[in-house]
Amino acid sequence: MFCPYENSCGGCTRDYSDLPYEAQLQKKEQLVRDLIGHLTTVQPITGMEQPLHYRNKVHAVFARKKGRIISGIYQEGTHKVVDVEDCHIEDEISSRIIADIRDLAESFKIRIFDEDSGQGLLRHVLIRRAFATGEVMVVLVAASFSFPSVNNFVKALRTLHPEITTIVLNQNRKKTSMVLGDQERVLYGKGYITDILCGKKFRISSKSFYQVNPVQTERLYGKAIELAGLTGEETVLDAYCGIGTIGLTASEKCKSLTGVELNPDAVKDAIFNSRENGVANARFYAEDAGEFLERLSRQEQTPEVIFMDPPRSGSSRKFLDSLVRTAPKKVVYISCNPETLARDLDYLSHQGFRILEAWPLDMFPYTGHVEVVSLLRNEQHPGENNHA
């Protein structure tokens, strides 16, 4: 794949952007084998048939360069903005919307935020598109809610892109690398979009964690639920549950589902999603996953199956220790970082868990990232899994 920005952008991984796709898959599979092959059987990697324009979430930072407005991504390791006109891994509709926002900002004379001086208004634009429903959210991230001619701006943008179903103005006044601020106003629509994943409807707000590659996400969650081997009688904990995607997908195959997530906005979405899908056997809690599991272990409340999908830093030692004390029959560990996965699996392998198998999946083509779903069995319950 030829990319004119590959030497400056940093969005893709240089070692992968020039590789044929099959070679990328081989390299990622070998990476996983090198890291955890001594702990378990690593299955062949699952790739994509069409590994381009897969990102349903597109973010652009805005800046001025030589008197004109540019938008794109920070150059790797810097806060210098690389002007990106067309990205091969981003959703094409979202990219066109960003280009038109850039032109509208010029015609409306919107001041672009300058990080050095702290002056200006428009900082970022975030687009989220639901591939299944076609709904589109536009988030304008500004240094202030005082956005001049905002109603006319919204009207002009919707005229150009009637597919937009909601527009949100997010205020970020902080000197921070975080894109979104804490406060926002809905300028048009519901303030969220709805997507369909694994047959379930999900509400996605501006701050919701939602996998950026829906095609591979369905495969990932399908494999995770398959590995769990649910019969309809199990109590299930979905740790780091986000807006409830994994748990709600599994809910009809288990007796009861509990989801725990630190982000309260995501938990609100999870509760909404549960009701929207008519799921009556699910409960969601806004709490640190490690502290929640610690309490369950003290109360001797043991989920039979735990799904865990921690951040790139992996699971905390508190969570892992509580997992050991709680002693579920099975754990399905979904990881976006094979290095921290290897660390955590190694620890659990010395604490009474057997790692039965691992399935790598290419969630982010043309980058060095690879997702892995692993199945663990508690050796206190040796006969509980058909995948042994």
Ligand code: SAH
Given for the second form:
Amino acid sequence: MFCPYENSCGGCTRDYSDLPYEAQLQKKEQLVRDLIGHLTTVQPITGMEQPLHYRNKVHAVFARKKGRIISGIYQEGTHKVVDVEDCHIEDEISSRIIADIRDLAESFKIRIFDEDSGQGLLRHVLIRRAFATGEVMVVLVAASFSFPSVNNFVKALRTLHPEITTIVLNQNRKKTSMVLGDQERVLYGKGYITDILCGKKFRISSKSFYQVNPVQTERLYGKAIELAGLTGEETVLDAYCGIGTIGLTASEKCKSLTGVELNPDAVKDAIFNSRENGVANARFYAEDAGEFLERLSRQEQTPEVIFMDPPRSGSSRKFLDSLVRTAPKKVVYISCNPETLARDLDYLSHQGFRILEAWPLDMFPYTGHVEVVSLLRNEQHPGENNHA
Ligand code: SAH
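Same protein, the form predicted together with the named molecule this time rather than the form predicted on its own?
Every chain and every other molecule in the complex is listed next, the one we just looked at coming first.
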């Protein structure tokens, strides 16, 4: 058995975690072939050399069980907390920090939040570790900002873990499955961490999206930018851009870069990141990607290359229809959900786009998730792609 929690946890997927890694890769590649093989050529999957402890973001929920505090994750589809001591896919330093926060909460007599009664204080902890710089962010999620002896708590935690570079207290009062609330106070440090990806520095704040597997992310972005075949002359749109990682990585290879992203915190990070990296040809906007692209299409502004990296639900119809109207030469679609990718590629393949190739990549070993990057060419601009 790969993991002692696999019957109750739900974080990994049993169908995969019971298989040797090579077999997991084959199964994922086949899944992608089954879903989009009729639309395009599916290339061999890119796996990891060391597929363990790859997650740079670790979340734990606290609960009280038989008089002691436990930390772990919700059992799939329930509010029952499974006590997780040692997870094979999560960052080990972050796991140790979580175990110590749990022990400190016990010795500081911090009340643990109870989902059913809505009473208590400490709810979750979220840790992000920047693998390249070693910086660590701890986000304590509590039902209120009145955290007793908070300064001593922070001091004790920093003494145990001097590698922690920032600690944030996030207030979440709501009865919700969302981990983070809206309001935050920085208890220690800058309130964000900085990582290095593809040779560029990226500020990541607590509520911004950041890819959880940096080793594979560099390969993913490398492939996406290679497929775009940029020459330095193109206008590029990075849609669903998060903190600007894909676009800023591509910024030296294009004429101008525009990024659009719904989360205003992530957009602030992206703007900061463009300055920090001395990128002068980039602009970022906080808006729904579909509305933004619709406006571009109305103004007859056509980015030549569009990178799109939507969430698991895939792209909106508004975005896809605007993509068709805007008619960029090339689209590089990066997807973390092959089912919605298949739906969107199928639609675009009937609207003048040819799906030239697709590259699966394993971002999430031991789980059922798979990433795919695919290249689309607009048939109104045939013969302009050397990947055809
Ligand atoms: N390309 C980035 C982020 C990908 S995750 C990276 O590689 O890190 C998907 C992003 O889409 C998230 O940052 C999320 O906040 C954003 N998002 C979700 N819905 C959106 C919408 N309707 N319009 C624009 N961005 C959206």
